[in-house]
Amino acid sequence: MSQSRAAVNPCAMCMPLGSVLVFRGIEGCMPLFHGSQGCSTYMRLYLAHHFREPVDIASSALSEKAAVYGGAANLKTGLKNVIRGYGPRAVGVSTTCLAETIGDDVERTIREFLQEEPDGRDIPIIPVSTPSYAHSHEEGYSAALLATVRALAQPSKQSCKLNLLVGSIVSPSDVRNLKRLLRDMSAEFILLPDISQTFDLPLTGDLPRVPAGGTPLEEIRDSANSRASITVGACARLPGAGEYLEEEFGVPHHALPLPIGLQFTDMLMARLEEVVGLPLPESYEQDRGRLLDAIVDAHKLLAHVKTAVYGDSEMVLGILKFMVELGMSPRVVATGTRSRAFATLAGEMAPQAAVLDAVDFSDIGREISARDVELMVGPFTGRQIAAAQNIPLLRVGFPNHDRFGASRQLLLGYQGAAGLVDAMANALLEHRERIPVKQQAPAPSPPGR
C-alpha cells in the first residue's frame, strides 16, 4: 500500500463516475450529478474518449451560494429541468464532494419534490451517496447497483428467472457475449446493468437523447422474484445488490470472479448449468479446446514473462490468474482501489509479486522499475511508465483514450481468453521488432559504359 499522503497521478477515478456506467444501463434512465457542473463535464468528457459515445449527464449546478445555503432547490431544479426535457423512465442522482461536504440530505429533498411535482411521481428517482473523497469509481459502480436493486426490486410471484449481476466494470462486447451465453443456454435472465447498447450505439440518422437499450424497470423490480442470484466480479467488493436481493427476499447468491481465463471462466460455466439445469452447448466447449490450443501456441513466448498488470480490481484478479495459467511470472500487481480482499487473493496467487492497493501510479512505477518488468496490462493510464521505461503496454480495462475500440475488446469468457493470449503476445513481438536497424551504406551506382 502507498505511504504517501497525497495522490500526484492515482490509479482510479472519482466515485461518481462509476455509477454513471450503472444508471446507464438501465433502460430510459437519465443520470444527474448533485453537484457543480464541472463535475458533470469531467465525466461526460472521460467517458465520452472512452466509449467514443455522447454520454449526457445532468447536473444541479451547484454554485457558492448553494454552499452556504444548500442545494435542494439546485437539485429541484435540475430534476424538474431532466424530467422535461428528456422524458426519462428513471433517474438516477449521484451527490459530488460539495454535495456531502455541506451535507444536503438528498433522499429528504427528492421526496419533497415528489409531493411538489406531479410530472415526476410515476419516475422512479434512484439517489445514491457517491462522494469521491470517500472511494474509487469501483465502489461508486457497486454503490449505485446496489441503490439501483434497493429502491425497485419488489416481491410479487416467483419466477423460474435468473439474475446475472454485472458486479464489476466490463466493456459493451462483454455484456453482449454474457448475453449470448444465457440465450444459447436457454435461460430466462435478467441482466443488470445492461450497457450492450448505451455504450455502444448503431449509428442510425436520429440521436436519442436518452439511448435505447439498458435493463428494463420491470425486470430489475422482477429480480426479487428469481430463482437465482450470480454476481460475476464479486471477488474483492463489499456485499452489494445480489446479497441485498438474498437478505431481502431469499433469493440464493452466488459470487463469483469475472469470467477471465480458464479456470474463473470454468466456473462460471459449472454455475450457470448448476442454477439453470441445463448442459453447456458444444460450442462453448469446441471454444475452450480453441483456448488450450491458443496457450499452447503461444506457450513458449508467454512463459515466464515478467509481468505487471494493474487497473479495476476485479478485473486485474481475472487477468492475474489468467497469466498464472499461462506459466507467466506477475511480479507487479496493483489497483486504485483500497480493497484487503485484493491484496489476499491477489498474493495467493502471486506469492512472488508486489501487490498494490489504494495505490497512486508513483508507487506502482517504482516497483516496476525495481522488477524488470517485460509487459504490462492495463488501462492507458500507465503509458507513462511504459514509454519511460521501454515497456510494451497492452492497454485493456478501463480507461482507454488514446486507442480505439474500447467498447469492442472482448475479454470475458474462453474467446475473450483467447485473445487476450494473442494480445500480449503480439505486443511482445511488436516490441522487439521495434529494435532499431543500423543504416545500410547506399547502393553503388552502376558502372557507366
The other form holds:
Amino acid sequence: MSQSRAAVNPCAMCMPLGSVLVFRGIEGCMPLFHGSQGCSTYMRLYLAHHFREPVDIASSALSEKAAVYGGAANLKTGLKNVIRGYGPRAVGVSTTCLAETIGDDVERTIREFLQEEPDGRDIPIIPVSTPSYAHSHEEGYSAALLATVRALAQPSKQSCKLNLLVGSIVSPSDVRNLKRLLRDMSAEFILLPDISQTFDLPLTGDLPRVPAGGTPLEEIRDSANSRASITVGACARLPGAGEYLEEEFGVPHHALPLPIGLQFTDMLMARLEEVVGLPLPESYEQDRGRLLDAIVDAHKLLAHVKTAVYGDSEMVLGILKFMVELGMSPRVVATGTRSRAFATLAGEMAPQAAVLDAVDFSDIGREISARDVELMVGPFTGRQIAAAQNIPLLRVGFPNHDRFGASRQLLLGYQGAAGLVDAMANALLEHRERIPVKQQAPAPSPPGR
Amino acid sequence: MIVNIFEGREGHIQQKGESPLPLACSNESLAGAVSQRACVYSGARVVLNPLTDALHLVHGPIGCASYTWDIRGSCTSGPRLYRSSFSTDMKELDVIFGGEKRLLGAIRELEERYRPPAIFVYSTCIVGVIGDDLQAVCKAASEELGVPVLPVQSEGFRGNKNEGYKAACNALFQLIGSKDYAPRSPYTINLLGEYNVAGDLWRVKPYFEEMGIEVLASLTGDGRVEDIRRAHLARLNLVQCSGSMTYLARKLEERYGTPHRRISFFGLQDMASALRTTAEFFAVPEMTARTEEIIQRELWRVEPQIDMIRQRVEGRRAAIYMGGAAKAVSLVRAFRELGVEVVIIGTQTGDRDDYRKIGIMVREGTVIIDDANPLELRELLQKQKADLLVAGVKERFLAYKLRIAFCDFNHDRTTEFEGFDGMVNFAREVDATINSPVWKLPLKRESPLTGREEMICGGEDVSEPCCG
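Now show me the form predicted together with the partner chain; what you just gave was the form predicted alone.
Below is the entire complex, every chain and molecule, led by the chain shown above.
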C-alpha cells in the first residue's frame, strides 16, 4: 500500500469508465454520464485509444448553474436528446464525482423523466452510482453489472440456460472465444456483458448510431430464470451480479477466477461440464495438449525469470497463477485497485513476491528496481518504467494505447495461455538480441589461439 | 438545414450561401448530444502540460490525472518531469472534510522528491463544489517551500476549454516577470501557443535564429520555467494558437507594453508570412533581406515536393474539425496550396469572429459547424462526400468506419506539420491516406454461389453441405 499522499502516475482509472464497458456490452444500450462534459470526452478518448473504435458516451453536460441548483434538468434534457438522437434500446446512466458531490438524486430524476416523457417509457434506464473518489474502474465495472441485472432481471419461466457473467474487463476477442466455448459445449447460455462486437465492429462502410451486438435485453431479463450462473473474474472482488441472482431468484452461483493459464482454465471447464452435464469437446482437449506442449517447449527459457505483473486485479491474479505454473519467479504483483482479497490470494500464490494493492506506478517502479525484474507483463502504462530500467514489457490487458490489436488480444482459455507463453518467451528473446554484443559475456577465443 | 438531429442545434450548423445569420456559438454544450468538447480542466492542462520541467499536480480524484497522463504529444529536448501525472487522489473523506490538508501534504512531498522549478496545481470539479481554497494553499506552500506554486482554477464544469485556457494563462502570467536576464540579441521574441507537438517547434525556431532573433520563451512547447519567468523581456509576442493564448498576449501588452502579432507556422504561405511579419516588426534592413533569402531558399527547396503531391490529391474534398479556430483557418489555406477543396469546417470553441472569418474564406456550399457531435459529423461527411477528415483521435475511427481517409492534427500525430518541412510532411500524410489502396478493397467477398441458388446443396437449407 502506498505511504504517499500524492499519486504519481496512476495504475487505475475512475469508476464511470468501468461502467461503460458493461453498458456497451448490452444490445442497443447507450451510456450517459451525469456530470461535466469533460468526463465523457476524456473517457471516450481513453477507450477509443484502446479499442480503436468510435466510442460515443453522452453527457448531461453540467454547468456552473447546475452545480449550484442541481442537475436534474440537464439529466432530463440529456436523456431526451440521447433517445431522440441515438434511438437506443436502453440507456445506462453513470454518475460522476460532480453529480455525487452536489447530491443529485438520479433515481428520482429518472422516475420523473419517465412520467414526463412518454417516448422514454419502453426504454429501460439503468442508473449506477459511480463516484470517482470512491473506487477504481474495476468497482465501477462490477457496480454497473450489478445495477444492470438488478434493473432488468425478472423471474418468469424456469429455463435451462447458463448465465456466464464476465466479471472483469477482457478483450472482445476473449468474449468471442468464451461464446464459442459455450456453443461448443452445446450450452444454452446468456453471456453478459457481451462486448465482442460492440467494441470490435467489422468494417462494413456503414456506422450504426448504436453499435450492433451486445447482450439482448430479453436475455438479461431472463437471467433470473437460469439454472446456474458462473462469474469468471470473481476471485478478488466483492459480491455482485451473480450473488444477487442467487439471493433474489435462487440461481446457483459459481465464482471463478478468469480462465488464464492451465489450471484456472481447467477450473472453468470442470465447472461447465458439471453444470451442463456434457464432456468438454475433444478439440479443447487437443488445445490443452498443445498448451502443455508450448509450456514444455519454453520452460527452460522461462525458468526462474523474475517477473512483475500489474494491472486489473483479476487479470493479474490469472497471469500470476500461470507464471507460477511455468516455473517463473514473480517478484512484483500489483494492482491499482484497493483489495485485501487480492493481496491475500497473490501472497499465497507467490510468497516471495512484493504484493501491492492500491498503488501507483511510482511504487511499482520502485519495487521493480529493487527486485531485479527481468520481464514486465501488464498494460502499456508501465512503459516509462520499462524504458527507464531497460526491462522488456509485454503489453497485456487494458489499457493499451500505443500498440495495435488490443481488441484482438486473446488471453483466456487454453489458446490464450499458449499465446501468452510464446509472447513472454519471445519478449525475453527479442530483448536479449537487442543488447549490443559488447555488453554480453565475452565470446570464446577464436580457434587457434 | 443540411442536418437536423437535435433540437437546439439549428443555429450551430450552416451551409455557406444558405443563410445570412451569424453562426451560433455558446459556452454550454447541449446535454445528451455527445459534444466533442472537453472541460475547463482539459483546456488548462493542454496549455500548461508541455512545460517540460514543471510539476503538474491535479487536485481531485484519480481519473482526471489518469486520462491526461502523457497524452499531449509535446516533445522535450531535456527534462521529462511533465510526462508524469501527479494527483492528490481525493477520496470520500476528503470530499466530506475538505482536501486542503491532503493538497498541502502532497505539494510538500512532491517538492521534496522532485525539486521542480515550479508546481502547477489544477483544481477539478469537486474541488470547486467542496470549496477548498486553492489560492490560499498554494500561497502558503509557495512561501514555505520557496518555489512558485501556482493555482490553476480549472473546475471542470465552470465553462468549456476556453475558460481553462484563461486559467492557464493566469497561472503563466504570475510566473512571468519574476526573473531578470540580459538577452544575447537586441531582437527578442516569445512564441505563444506553440506546443511542440511531434517536435513542431524545432522546425520553426531555427529560422528565427537565422534571422538574428533570440526566442526568449516558448509557451509552452518544450518550455522551461526559467524561460517563462523572463518572458516579459521580449520585444514581441508571436501568437500562434490564438484561442488559447491571445488572452495572455493581451495581459502582457497591458502590463509590459509588449505588442503581439497573430501568426501561424502551418502551411507554406502562413509560415512565410510569419517570418515576414516578425521582420517587419523589427524593421532592420539586414534582417528583412535575410528573411527574404530564407523564404526563397526554403520555398525553392520544398515547393517541387509539394507540387508532386498536389498532383496526386488535387480536387479531393476535405473536412476539418478542430478544437480551436486558428488551426482550422490555417488548414483552409494549406489545403488551397494542395488544391484540396474544404467542404466541412468546424471547431469546438470558435467564437463569433472566428466563424465570420471562416465564412469569408470558404467557398459556397461549405458547411460550417460549431461544437459538432458524432451524429452530425457522420451525416455531414456523407452528405458532403468528404474524402478526408482532419481532426483528433475521437473522430478518427468515425471516419475510418465510413471508409473516409483521416489525418490527425492533434496530440497523436508523430510527424511535425509546422514550418516548410512540416507542410511537406502534412502533404505526404494526406496523400498516404487519401490515395491508399485500402479504401478500394472489396467490402463484400465475391462468392461463386451468389445468385446461383441451384448450386447450394439441399435447396433452401443452406446449413447442409454437399456430400456427393
